[in-house]
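Given next, in C-alpha cells, is a single chain: the form predicted alone.
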Amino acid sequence: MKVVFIGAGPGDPELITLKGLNRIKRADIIIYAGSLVNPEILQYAPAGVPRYDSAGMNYKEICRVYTKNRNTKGIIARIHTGDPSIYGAVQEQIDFCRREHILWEVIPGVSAFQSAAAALGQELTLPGVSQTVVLSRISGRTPVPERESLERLAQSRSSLILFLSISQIDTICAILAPVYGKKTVCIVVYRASWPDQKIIRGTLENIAAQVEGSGITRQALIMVGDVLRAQEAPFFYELSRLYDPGFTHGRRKGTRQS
C-alpha cells in the first residue's frame, strides 16, 4: 500500500490538481480532513471504499490505518486542505512512513494564500515595491520561535500573509502599524475560493474593527503590505523588465527606444 498525501486546494473543488484527482479516483482507502476539505472532492473516490475523517482522529489513530494496510495493494489517499507543505501537519506522517518503510508520495496543492491573491487580482511581488512574500502566523496554542516573532518579521516590510491568526487581529495590527504604517493596506480573505468567500479591505488602522463586526473568527488570511496598494492605485509600481521592449533576455532581443 502507498500513502499518497494530496493537497486538495483551498476549497473550490476545481482547484485540485489533475494528479491529485487521479489518485483519489484510484484510491482504496480515503483519509480526509473533514473540517476543512470540501466534501465535493470525495465524490470522485470509488464507491464503497473505506473513508476516515481525520478531524476526529489523533496521530496514532491515523498511523494505525497506514500500518494496518501496509501489506495490501493499492492507495491510501490522505487528503489535506490547501498545500500539505504549509501548516499541513504532514511531516510527522511522512516521517512515520519512512520509519516504517511504508511507500509514500506527496502531491502538492493550491494554497489558500494563492487563491486569495487570485480573488483580489493581486500579484504579491511587484517590482520596486516588494520581491519577498512572508508566510507566517502569530503565536497561539502552537508557539512561534522567538526568532520568527511578528515584530522581527515586520522589519523587512515584505508582503506578509498570516495564517491561523485572525482571532488575534487586534494584536497583529498593534504590532505591525508602527513598522508598516497605520495607513498600510490590510486585507482579510475568509474561506478563499469557497462560495461563501468574503473579502474585507481596510488598513492596519481600521481592519480589526471591520473583522470584529463581520463575525469572522477562523478560516481567514490576513494580508498586509505595500503591494496591496494596487487594489486602490494601479500602476504605482515599476513595470516588469521581462516585457520591456528594450530588455534583452535569452528568448528576445530588446529594441532601442528613441
Ligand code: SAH
Second form
Amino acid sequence: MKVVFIGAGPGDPELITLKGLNRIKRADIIIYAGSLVNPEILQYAPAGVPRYDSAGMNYKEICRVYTKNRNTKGIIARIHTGDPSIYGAVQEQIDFCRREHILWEVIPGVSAFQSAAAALGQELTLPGVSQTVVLSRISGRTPVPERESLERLAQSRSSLILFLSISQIDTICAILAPVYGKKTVCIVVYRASWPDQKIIRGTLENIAAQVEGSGITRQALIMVGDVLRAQEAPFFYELSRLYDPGFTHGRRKGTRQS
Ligand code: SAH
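Switch from the form predicted alone, shown above, to the form predicted together with S-adenosyl-L-homocysteine (SAH) and output its structure.
To see the whole picture, the full complex is given below, headed by that same chain.
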C-alpha cells in the first residue's frame, strides 16, 4: 500500500491536478479532510471504497489506517485541502510513513492564496513594489514563534497573506496599520473558487468593520500590501523586464544594446 497525499485545491473541483485526480480514480481507500475538501472530488473515487473523514479522527486513528493496510496492494488517497505543504498537518504523517517504511508520495495542489490571487486578477510580486510574498498566520492553538510575529513580518512591507486568522482581523489591522500605513489596501477573500466566494475590499483602517458586518468568521484569507493597489490603479508599478521590448534574454533578442 502506498499513501498518496493529494492537494485537492481550494474548492473548485476542477482545480485539482490531473495526477491527483488519477490517483483518486484508482484509490482503494480514501481519507479526506471533510471540513474543506469539496465532496464533488470524492465522486471520482471508485464506488464502494472505504472513505474516512479525517475531521473526526485523531493522528493515531489516521496512522492506524496506514498500518492496518500496509501489506495490501494499492493506494490510500489522503486528500488535503489546497496544497499539503501549507498548514496541512502533513509532515507528521509523512514522517510516520518514513519511520514505518510505508510507501508515500505527495502530489501538490493549488493553495487558497493562489486561488484568491487568481480571483482578484492580482500578481503578488510586482516590480518596484514587492518581490516577496509572506504566508503566515496569527497565533491560535498553534503558537507562532516570536521572531515571526506580525510586527516583525510587517517590517519588510512585503505582500502578506494570512491564513487561519480571519477571526482576529481587528487585532491584525491594529498591528499592521502603523507599519504598512493605515491606507494600505487589505482584501479578504472568503471561500476562493467556491460558488459562494466573497471578496471584501478595504484598507487596514476599515476592513475589520466590513468583515464583522459580513459575518465571515472562517475559510477566508487576509491579503495586505501595496501590490493590491493594482486593483484600483492599473500600471502603477514598473513594467516587467521579462517582456520589456528593449530587454534581451536567453529566449528573445531585444532592441536595446547592452
Ligand atoms: N493547505 C491549505 C490551507 C489549510 S489551512 C491551502 O494550501 O490552501 C485552512 C485555512 O486556509 C483557512 O482557515 C483559510 O484561511 C484558508 N483557506 C482554505 N481554503 C480557502 C478558500 N477556498 N478561500 C479562502 N481561504 C481558504
